[in-house]
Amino acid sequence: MRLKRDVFGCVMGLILLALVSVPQLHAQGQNIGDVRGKVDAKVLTVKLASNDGAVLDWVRQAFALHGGYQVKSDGRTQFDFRFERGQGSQITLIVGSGGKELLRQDFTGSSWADALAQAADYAVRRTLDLPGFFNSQIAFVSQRTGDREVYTSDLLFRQPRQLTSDGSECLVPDLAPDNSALLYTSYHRNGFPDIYRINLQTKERKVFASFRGINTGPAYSPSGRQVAMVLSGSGNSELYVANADGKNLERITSTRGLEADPSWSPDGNRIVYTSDEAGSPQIYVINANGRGARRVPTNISGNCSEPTWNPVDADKIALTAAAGGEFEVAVFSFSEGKSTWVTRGPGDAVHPIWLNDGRHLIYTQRTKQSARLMVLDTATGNSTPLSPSGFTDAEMADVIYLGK
């Protein structure tokens, strides 16, 4: 039986740490192959230009991630995007088509890269009628130093920063929606998993949850005013909800199973999570007040975990599911009552997290040799490497959008 530390959520890996070993992972594959249930997607042809080489390199990398665009260097295209670098941090976006200028807009930010991300997102909104996702902040775990530590970065990994130096296992970082703080799990203090909060402005770290047993799986609500987490102080891992300062802790599940992987609905009224109450890991949903727990009929695998709620379309969740000796990412629709595979290929695809447009996901691709972060366009099936090779075993990403 193949088991892995973070399938059935990181909490299950923590609980079963002494019982399971790291699995044999399959050969690395960049393409995801055939994907069942692809939807029709609008793909635009576009040329990219700039008066600055660094700017042009940035936009080429960015639009290569977006399955909604086919970047062409010559021939006719539907749109031409030109990004002009001005004085200081100013970027001017010029969108044209058929030799005619359609719009011109100036952007400023804390840096030219910040202004550029705003401009690129605006280009996406005006041409695809979708939110852009380039102006995002990510947190992730990497073994670049030999230990699993937490890092933060802009989406394109142009400014990665090591946030922790625990010299221990750091897991499942979660960013506050306003980018003011980050929660994560670490063993560093006493050899047991506790939850810590880091102020991202001052870098001050404080213990957020350190109860008897396991403390892990923190997840900020969309408003940032509450945090869901998994605690085992009662003798069994259960879901709890507290205020963002850790106060007013309330238990919201009480089962014979092991609970893990909480993720909030877009309106903050419900939480989707993993439980093995029925005998194997499956997906459940519960009201944030602890009422109305029910199993989600994913109908795709006997081992489902790591659910993440779509921030735009509350009808959808992404999840990790066992498939033919590997693990892949699937998307479940509540209205249709069915799941669709969105990754297919060698190696494992785990720990999905939605980008703010509700179309793209970041997930961890794991092989025998390494783990890396990928961006998946669920509409087209395109899957593109995100983390550079220098970030060894980059995994467990969280993401927030910095724009409006």
Contents of the next structure:
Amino acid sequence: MRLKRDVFGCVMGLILLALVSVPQLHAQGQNIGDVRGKVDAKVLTVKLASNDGAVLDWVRQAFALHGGYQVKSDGRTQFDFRFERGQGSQITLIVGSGGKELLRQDFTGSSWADALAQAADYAVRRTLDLPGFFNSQIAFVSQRTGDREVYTSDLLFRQPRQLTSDGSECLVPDLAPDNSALLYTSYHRNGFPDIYRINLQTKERKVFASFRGINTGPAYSPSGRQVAMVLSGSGNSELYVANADGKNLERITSTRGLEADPSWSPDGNRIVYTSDEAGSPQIYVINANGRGARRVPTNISGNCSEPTWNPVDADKIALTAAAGGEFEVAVFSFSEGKSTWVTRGPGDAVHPIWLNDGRHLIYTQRTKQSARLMVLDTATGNSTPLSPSGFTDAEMADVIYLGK
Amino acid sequence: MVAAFAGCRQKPEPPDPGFTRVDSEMGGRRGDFVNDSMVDAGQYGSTLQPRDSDASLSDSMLENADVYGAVYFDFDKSYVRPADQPMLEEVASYLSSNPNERLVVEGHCDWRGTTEYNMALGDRRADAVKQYLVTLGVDGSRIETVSKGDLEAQTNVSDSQAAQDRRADLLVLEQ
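Right, and the form predicted in complex with its partner chain of this protein, after the form predicted on its own?
In what comes next, the whole complex appears, and the chain from above leads the way.
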């Protein structure tokens, strides 16, 4: 029985950690293990310190998002993280335990916050043996101005920027993996939903797809070389794939149902998507060349959509599923052939997108009154608000990792 | 703008000035478009129809359009219900006696469900109305469809009010 063994292992682990005065730092590059649920999530106690108030505020906000840490202000902890702000943008990370220094490393970046995100991610990698996700860029939609516009921000919302001022409806922004460009759907030019591409360096904007019907759901492949999207110019919503420069458009599906929500496998060979071919929205997977479409047996709800492929563990997809009049996020495992709920009210949890550690998700928490972005740790089930309340109805997030 | 963010997050220390900054990077309508779609339809040019170059539904056009009526749909469905068929016959006859007018069918969904599925569902609802009118003899080139998905759906409403969002609006434009 997995549960008992895992609880036992977890308890034994904690006892061992308590007995051994200096916890081990993990070597880099090991397997992160599976996302299984609350029982085997390791939680480290940690104290955070800095010589700079702004740095300390930043790391407190960051580590509160990460389900792998319990931040304590005093008493004995397994680790002590100290982030020293130095000259220019330099940040020095010092990891200690029980008064012993285990690690000291310098980080520089385009700003102290950038260096700090790298340092905090390194601390996560060396103590939890997981990729850190703090050095991420997000794009999302908010109705802060009264219209749905696209915004970009660092993960902690220290420098959010309004990217579009279309005065219309903007939706589903998708960042290129190298942060060079953003695709999104907007009605602003002609009143129809077309896909646009914004060069994030020059801010030049071009029409990416403008056919009759809907042009939406853009999704860069993991390499950034291709884009999947939904077009209904044939008379029915279908999946298409083109090169990132718009050439070589290929139709991927051909059904009487409607298709939506393409998301690429980590190796870029397959696409998971929503189709109502069988009567109600369900999850399907297809080779990126358009062959081998088959239903994914999520076995959790008669209404499943918004699949998003785990970037680390190709065995898993997250999805949105109707549950008792609400919508919640579930994680499906191909090898286990079953889904597990990872959110539970109040309100809906929709539009999940994985962070680069393959463990945390950003999703939109939605009620009749408002919407906001949340970070969910699928290993512990803990959700933490991400978007400040000033970002009215923040939703439809995409995220990319800026570090290596 | 600063006021909009006051009290947005518990912060014991004064907020980083960057926290409240939202830079607007792109202002309004700009002349930075190419008019041609970047996506090269290639072999699908015959089935993927580009928008007519004059196809445009500005907000003011739609605000000035005459609302002929609305067709309502069952939850997650897009077929035209028998109750709405007489009205569509009226629309067909109206269009036949007013050859200079054209029709915009705007597909909508309620706020339940997910964004992109609802975009496609609104598209299919609008197209179902168009196809029904075509079977009644209306020239399809006089009918433009647009999906608004759930973007204009009322959220803070009861289930019966939400049902009003599962519809296609029929808007008459003078050519």
